[in-house]
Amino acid sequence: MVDFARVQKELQECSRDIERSGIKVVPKSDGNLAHLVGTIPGPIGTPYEGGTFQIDIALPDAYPFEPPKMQFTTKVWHPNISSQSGAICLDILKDQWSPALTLKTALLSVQALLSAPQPDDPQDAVVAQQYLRDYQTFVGTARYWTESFAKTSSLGIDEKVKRLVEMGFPESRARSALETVGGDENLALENLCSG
């Protein structure tokens, strides 16, 4: 059974430190602490700088003794992240997990992975090959994907809120749903309909 008291404590820790770390973790839907959404800022000095990346977090029943299952919902071009599914190749999310680690430390590790790709242990072989053989094209593609999928202008959010309001959802819920999923209108709509 998931240790919900610990999860609650971890969420509070993330909330207290959000201004400094930029890392946010919230329940995906009201009251369900076993399914969360993490948000990390793209690291400065990388092609991901300026982007906001959403990560789906599912906690197994044995958490914290088993690692959380994490995958990007924001599309990202990176050798250790699947460009198709968002699956993440990171040792602490597999065999190097320890109950001493937290959701925040796991997300900080994912953020560090964005800064330091490991193309010799890839999740996405095509991206890894590009990284190794044509680094400038890799950087350009990663930057383009960040601009296309990980950045939202406030104008874009307002337009999306308006569309959701026109569908009959209250403005505050529509805005909150969009912020939770990083501006992805389809995911926000899905969350609004299911919750």
Given for the second form:
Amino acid sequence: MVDFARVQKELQECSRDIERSGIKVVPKSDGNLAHLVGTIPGPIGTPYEGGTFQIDIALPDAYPFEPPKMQFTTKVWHPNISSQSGAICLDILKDQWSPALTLKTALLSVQALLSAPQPDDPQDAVVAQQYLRDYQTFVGTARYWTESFAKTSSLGIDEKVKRLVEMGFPESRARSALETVGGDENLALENLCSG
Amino acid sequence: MEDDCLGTDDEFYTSDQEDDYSIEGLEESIDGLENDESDTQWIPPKGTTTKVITQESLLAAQKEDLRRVMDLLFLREHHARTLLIHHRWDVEKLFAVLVEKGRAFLFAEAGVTLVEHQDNEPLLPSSTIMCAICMEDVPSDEATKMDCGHCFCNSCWTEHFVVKINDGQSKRIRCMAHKCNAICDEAVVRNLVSKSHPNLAEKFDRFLLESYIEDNKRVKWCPSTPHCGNAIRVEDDLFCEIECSCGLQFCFRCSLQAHSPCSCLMWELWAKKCRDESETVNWITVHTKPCPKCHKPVEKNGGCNLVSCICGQAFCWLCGGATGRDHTWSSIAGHSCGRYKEDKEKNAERAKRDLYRYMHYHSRYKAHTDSIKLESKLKETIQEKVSLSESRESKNRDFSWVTNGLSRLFRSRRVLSYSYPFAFYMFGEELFKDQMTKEEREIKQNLFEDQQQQLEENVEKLSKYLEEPFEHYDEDKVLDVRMQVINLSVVTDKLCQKMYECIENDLLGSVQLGIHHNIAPYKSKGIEKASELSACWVNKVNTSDKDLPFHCGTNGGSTEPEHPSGSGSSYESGCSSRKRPRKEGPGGGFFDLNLPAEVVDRN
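Switch from the form predicted on its own to the form predicted in complex with the partner chain and give that structure.
What follows is the whole complex; the chain from before opens it.
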């Protein structure tokens, strides 16, 4: 059984500190402490700055003696995070986990990972290659993904879809086109016209 | 290592004068031979370094290594074990790291933390501490501080241990603190886990104990099925063949049946080849075509390329496609193909040649293996013959030459049968294709085959003489048979030895990749029987140790004194041409307290 007393305390501790760390952990649904949602702000001075990233957290039965399972639900362009699934490649979430770590410290480590990518141990080979070979483009793409997916203020994807639909494209195609180009409306339009 | 107690193993390594017979000088050597081989039952000489480790002696087996490390580094047992597990029970390597990189490095690398606790003020039983794991305040007597100084509550420790043990990480359970590399004290683990999960605590103990087998290149489980429960420990030479006390003979390196002079790789390939008859399959694919209708393989037995299957379907032999029945010599109705014929013929020839080659070696290998089986029956009849002869009035009542000859026959027969798969690979194209020129290969093959042939002749002769009804012969004739058998025994032994020398030096030694084909050395006296490691001295030497995870009773079963009688035996008299260095046992070490006093005194 998950140690819910500890999880409860962790959540309290985290919310007390939210002003300073910006890190938030809340239950995904009421009354189920085994499934949580974490939120981390993109670190300042990185292409992720200004974004807010959501992370799905599933606690295994033996938590805290086994690591929590974490996965980005917000799309991120980063060598150690899968651009497809959001899976995170981070040692403390695997064999280097210690029961003395908490959800907050784990999320802080994820945040640190955003500022210090390790392209030599990649989760997403495409991103890692781009990071190593063409850093400028990498920064551009990462910033763009942050703008498109990690900002509530930015134009929502739904509105873009709506506009493309108004131009006469079917909604499903418009949505997938936007997804493949990472949310850029013009690129999506080009894509739709050529396809 | 040094548990051979008597320190006399230098004797048996050097004493092969007795084996220096020549056929001319046979007369004077006969006595030597008989003394030499009077024990057909292979008695482990007192210096046998190969040990059987039973459930009971497993603890004793590792005690010695543990003690060496504990004594040198002034450590407690669990720290010594942690170090040894980290270094896969290689004490020499561990000491080398100590010398080269120092104590601190050795400890840190293995996760041994020895902190001098300045803050060692005893926690008052009434006080509470905050456990950083469950985030509760717990009374300090319900918390445990590890050697590394980290303190957590007992229930969190227990939970942590349970998860790790179930995860198969018993051998290296680290402290719960983040980035603390320290390995937890096994006594604490055992103590805490056994309170709530006694079964798991047992499992933990077993994992720790068996680490000595699992993580140790010198120790291997006996591959018997059903498993006899034993493990075998060898010293120095890991390329050897061993007989476990359960009777199973196996190659220590690959755990398959004893197969020298085949190398492990050769034997693996050979066994696989025999198993799936891949040559037959190969032949079928090349020589037959599946009928397009019933899919049975069809072989063409002559005639033109329009083939009809027994199911009635006609098809083109060249491309395998179904056709009509109307055809001429040059074309088949409704069909036209006919390229690459030459290619296919080449393939067919090749497959045929490979198959014949395989069959050649396989039939000889099989013939000798079958002979071994038949000759095993000979053992019983020979016993009868011997007892019959012994009951007769005769000057000569010593018939040990018969049983000795029989053992020699078995051993030589073994060598002979395994020499065929060896030759198959040595002179085939699979392993050493580009390592020899065609001429070189021919010369070497001739050299080897000459030896093989000589051995074969003598083995057959030996077999013939042993089958003679000597129990009905008169005395002179018996003496004659005796002479022949003894003579042939010596000759086959020599020939086996020479064949191994040839294989190791002239054949495998000369090819580049031969290094991957180390073979177990020839043992004139047959495959070495591992002697049981006595479990008992531990009780006497180490009674001070309170951490014995399981009790090795004084009736440990395996406590025979290790044959202190007899002077230097020549069991290693066989081929010693191996170039790999063999360490002579250093002698010293522990006294076996089970030995008679006069034997211990001799030291």
